[in-house]
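This document opens with one chain alone, in structure tokens, the form predicted alone.
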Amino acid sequence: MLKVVNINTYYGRIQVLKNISLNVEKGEIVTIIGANGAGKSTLLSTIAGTNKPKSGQIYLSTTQTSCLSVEKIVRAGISLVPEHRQVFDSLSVLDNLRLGAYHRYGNDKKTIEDDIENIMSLFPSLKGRENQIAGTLSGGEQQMLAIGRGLMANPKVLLLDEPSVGLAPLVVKEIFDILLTLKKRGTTILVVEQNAKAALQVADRAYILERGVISFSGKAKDMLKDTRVQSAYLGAKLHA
């Protein structure tokens, strides 16, 4: 469904991503793990179109999206939930959700209202708080709202950038349980995450990004058992 082929992305003269290739199949959860500064967020922003690659291609099914504007990429079916949530603090929960579907108005307003109800059932913490100002929500509730806003775009692929950042362990578990629920509903997800253990426990496959290069990839369940991954990303101490 989503295919990235030999992407090279720069900030000015500094190359951040170096010949990155990966794929995400329909209905999968795929995670990208790596240290700070590895290029994980740049990879998502490149796929979402906010950073343009200097070379390489990105495909959503048969559509090449790397040459499209951000708006056209959203319309094609790629939706990014950015790091640090970035909800519209001064707007209500309901208005934040409606903004996620801005490109759909004029075509299916009734479906949009139905989707809002579905979001509320997915995130019961938001139910009954439609008129509450988003900036007054807790960090976990804002993350749920940000994911809900991303889903309102009706994406074929949902991109999540560090959904666990700054959240308490119980909230992190709730967020990742929601990702599993979305997978059961058929949502395709690519998630960037520093909490490698939480991400690998829900993902089907994973890629490790180091200094702009994919150094390792495989099934998530296998990576959880891999001694190299355990040592570098899961906090395990290896003994001779």
Second form
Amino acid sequence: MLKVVNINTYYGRIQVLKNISLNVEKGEIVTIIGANGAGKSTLLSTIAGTNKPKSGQIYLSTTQTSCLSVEKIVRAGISLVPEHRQVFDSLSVLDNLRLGAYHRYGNDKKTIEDDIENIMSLFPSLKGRENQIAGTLSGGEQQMLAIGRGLMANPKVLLLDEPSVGLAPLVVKEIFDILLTLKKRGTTILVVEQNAKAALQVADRAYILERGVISFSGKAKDMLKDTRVQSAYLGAKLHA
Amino acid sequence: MSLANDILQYVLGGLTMGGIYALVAVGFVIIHNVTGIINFAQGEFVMMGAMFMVTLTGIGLPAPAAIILSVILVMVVVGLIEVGAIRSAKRASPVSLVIITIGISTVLRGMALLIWGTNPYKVAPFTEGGPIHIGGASIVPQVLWVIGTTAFVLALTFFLFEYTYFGKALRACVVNKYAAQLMGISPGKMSFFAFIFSAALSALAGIVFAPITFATYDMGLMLGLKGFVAAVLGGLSSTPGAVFGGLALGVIESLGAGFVSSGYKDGIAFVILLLVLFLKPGGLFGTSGSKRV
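Since we've got the form predicted alone here, give me the form predicted in complex with the partner chain too.
Every component of the complex follows; first up is the chain already shown.
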């Protein structure tokens, strides 16, 4: 479904991503874990098109998206839920969701209201708050709204950038449970996380990103048991 | 005339000027909010509106047709400017873009000088008739057009931004440009729209204002600066603030000119600008920079 081939991305003269290749199959949850500054967010923003790779290709099914503008990439079916949620905080919950469907608003206005209903059933804590200003929601609710807004684009692949950041453990669990529900509904998900344990528990496969290079990849279940991963990303977390 | 009558007269005159300033100020705010640019060519948009009106009524077009056509012409010119001069320099920093707008304003003023010369032009009022007496004050009927147009246009702007999907997308761009882009909202398209919409507001200001004063090629300079003062007074990012700023500036100027000296009229505006910048740099309606994370 999503295929990244030998991507190199720079910030000015600093190379952040070095020859990254990965793939995400339809219906999978794939996670990329790694420390701060490893290049996780850059990888997602390169896929979403807000950063342009210097070389390499990104394919969504058969479409090459790496040369497209952000708007066209959204239209093609890649939707990024950005780090720190970034909801439109002075707009209402409902407006946030509607704006998520911006690229298809002109064409299927009718289905959009149904889709909002769907999102609301997925996130019961947003129910009844349609007209509340998004900035007044709690962190967890804002994260749910951000995911809901991302889903409103009807993406083929949903990209999530650190959905757990700054949230209480219970809320983190709730968010990752929702990812499982989404998977059951057939959504393909690529999620970047520092919270390796939470991510590996729901993911099918995982990549480990270290200083711009994928150092390790495999099944999420195996990684949870792998001693190297445990000491670097799971155990280290406990002592941190 | 009693003092009360004087005050009433000055306030009415001030509100008229203030309405014009408000329209220009709202134009500043819209462009600034969507693009981060302070567009110093705003006053020139006002001038173009007035000058196209002069030419179009001069060739015998009826006023309503001339008004619509003038607004459209200004929107077209500004649309070309946005694509040609602003968008093509999109990698430039906001400061560079602001300097580009100063350049645009000089170019537009120069072209207006070549086309229309230095003569002041008179535009006929939209409706005939003598002055209207309100209390002890009297106003020309055109003043009602200015106030009516301002109110109508501002209501329309409010409706657009608060109640339409497109307006919400624009606001999303203002609130969080990055996230808006991720929703597939094109900042380039929004910038284009902000420019032409703001141009339409300013053009209308020039058109309704032209019959009250004389239209000249350089009228935009002072109107643009006053509009900027009004926008800063309102915090530069708030539309209601800009409206308030415009009306307040108009009234203060008018009272100052009436009771102190009309020679200080323009000076008053800039003293206010300095005071606001020194004492309350966020503007009277400005929000603090803090934001919930």
